[in-house]
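Just the one chain here, the form predicted on its own, laid out as C-alpha cells.
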Amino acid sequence: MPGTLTWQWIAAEARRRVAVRQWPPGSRIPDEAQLAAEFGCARATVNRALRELAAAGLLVRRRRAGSFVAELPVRKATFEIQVIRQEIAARGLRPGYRLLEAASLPVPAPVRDLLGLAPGTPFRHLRALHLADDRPFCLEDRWLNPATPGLEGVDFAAVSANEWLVRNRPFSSGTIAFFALAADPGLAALLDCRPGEALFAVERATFAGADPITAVRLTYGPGHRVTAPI
C-alpha cells in the first residue's frame, strides 16, 4: 500500500475488490469512516473515490443507507475534447488552420433548441477549415456565446474556437452526438471529396452551468475514425 494515498488508488483497489466478487453484486460495501480506518487516510479522500465510481456505474449510493455494488453494473462511455490541431499533429501530419467565416448572426432554430436560446438570440458565428499536410482535414461550423469571458479580442484568424475553448473556458455538462451526412456540393469542395460522399460528423454543445458556451459540428472527410477507451 503507497505511504500517501490518493483517491485514484483507492478507485483501483475499491474496483479490483468488485472484480474478484470481495465485494460482490448488491453487497453494501464498508462505509466511508471503516475504509478510511483501513487506508489510514482522510474520509475526504475515500469519499471522493466512491462519488467517482457511483459516477461511472460501479457504486449505488442511498443516503442514509451507504453504498453498494451495482446490481448491474453500467458502463458509461466519457469523451475528452480534443484540439484537432494536436489530434492531427498525433497522426504525424502538419497541422494547418483557415478561418472561413466570422460574423454576429441569429441563432438558427435548431442550434437554438439545443442551446436553450431566445429567437433572435445573436451568437458568433465561427466557420473554419483544419488542414492536414494541406490537405482538408475537418470543417468546424460553430456558434460561441458572445458572454463568454476572456472572448473580447480573441483572434481566430490566429487560433481555432477549439483550440482557445479548450486551454480557456470550462464546461459543467454538454451533449455529444455522432452521426454520417452525405456530402453536398459546398461540404464535397471544401473537404475535397464527391458530392454524395459518406461524412463522419459530431455535433457537440456545452454548458457552465445553465448558460450555454458553444455549439459545434465538426465534420471530417471520408474515411475518417474515432476510437475510444472502454
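Positions refer to the first chain, counted from 1. In this text, the rigid core denotes the largest set of C-alpha atoms whose superposition between the two forms falls within 1.5 Å. All values reported here derive from a predicted model rather than from experimental measurement. What changes on going to the form predicted together with the DNA:
- With the core superposed, residue 14 shows a C-alpha displacement of at least 2 Å between these two forms.
- Comparing the forms between these two forms, the C-alpha position of residue 222 differs by less than 2 angstroms, with the core used for superposition.
- Superposed on the core, the two forms barely differ at residue 177: its CA moves less than 2 Å between these two forms.
Which structure goes with the form predicted together with the DNA, now that we have seen the form predicted on its own?
Keep in mind that what follows is only the chain, not its partners or any molecules around it.
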C-alpha cells in the first residue's frame, strides 16, 4: 500500500471500501486525519481524494459532521456538447450545412418565456439544416438576440450560428433539455423521414449573465441516440 500513493489510489481504495460494504451506505467514514495516518500521507491528499468522490455523488461531506457514504447515490452522467459539425465528423461522416431561412421576427411565446423577454421583442430567427454525407442530420431552429455583440455582418449562410456562437460568445450559462417529438410533415420532408416518426430533440437556452443570447431547438433525424459514460 505505501509506495503506490497518490490521491487517485486513495480514491480508488475508498470506492472499493464502499463497494464491499466495509463502509456501508449512510455510515460515517473515518475523518481525513485518521485516513491520512492510515495511508501514511498528508491530509491534503486525502482531502483531494474525498472531494473527488463527493463530486461524483458517492460521499456526502458536512463540516464538523464528517463524511458519509451516500444512502441513495445520485449518479451523474456528463454529456459533452460539441459543435454539430464536430459531432458529425466524430461519427466519421462528412459535415455539410445549408441555411434555410433568416429573418427578424417577434419571438413566439414559448421562446419568450424561456428567455424571459417582453412580448413583441424582435429576434433574429434562423433555420438551417446540418448534413452528414449529404443526408439530413439535424435541423437547427434558432432565435438569436440581435443585440449580441459582433453579430452585424456575420453571414450565417457560410458559418452556422451554432459554430459562430461557440467561437464568439462562448462560456455562457443556460439550460438544456432533451425530449421526443413526432415529425410533422414539414420536418419529415426536411429530415427525410416519415411524418409522425418519433424524433429526438434538444432545446437550449443560453445567457451571458442575465442577458439572453439565444434559444435553439435541434431536431435530429430518426434513430439518433445521445450516449454518455456513467
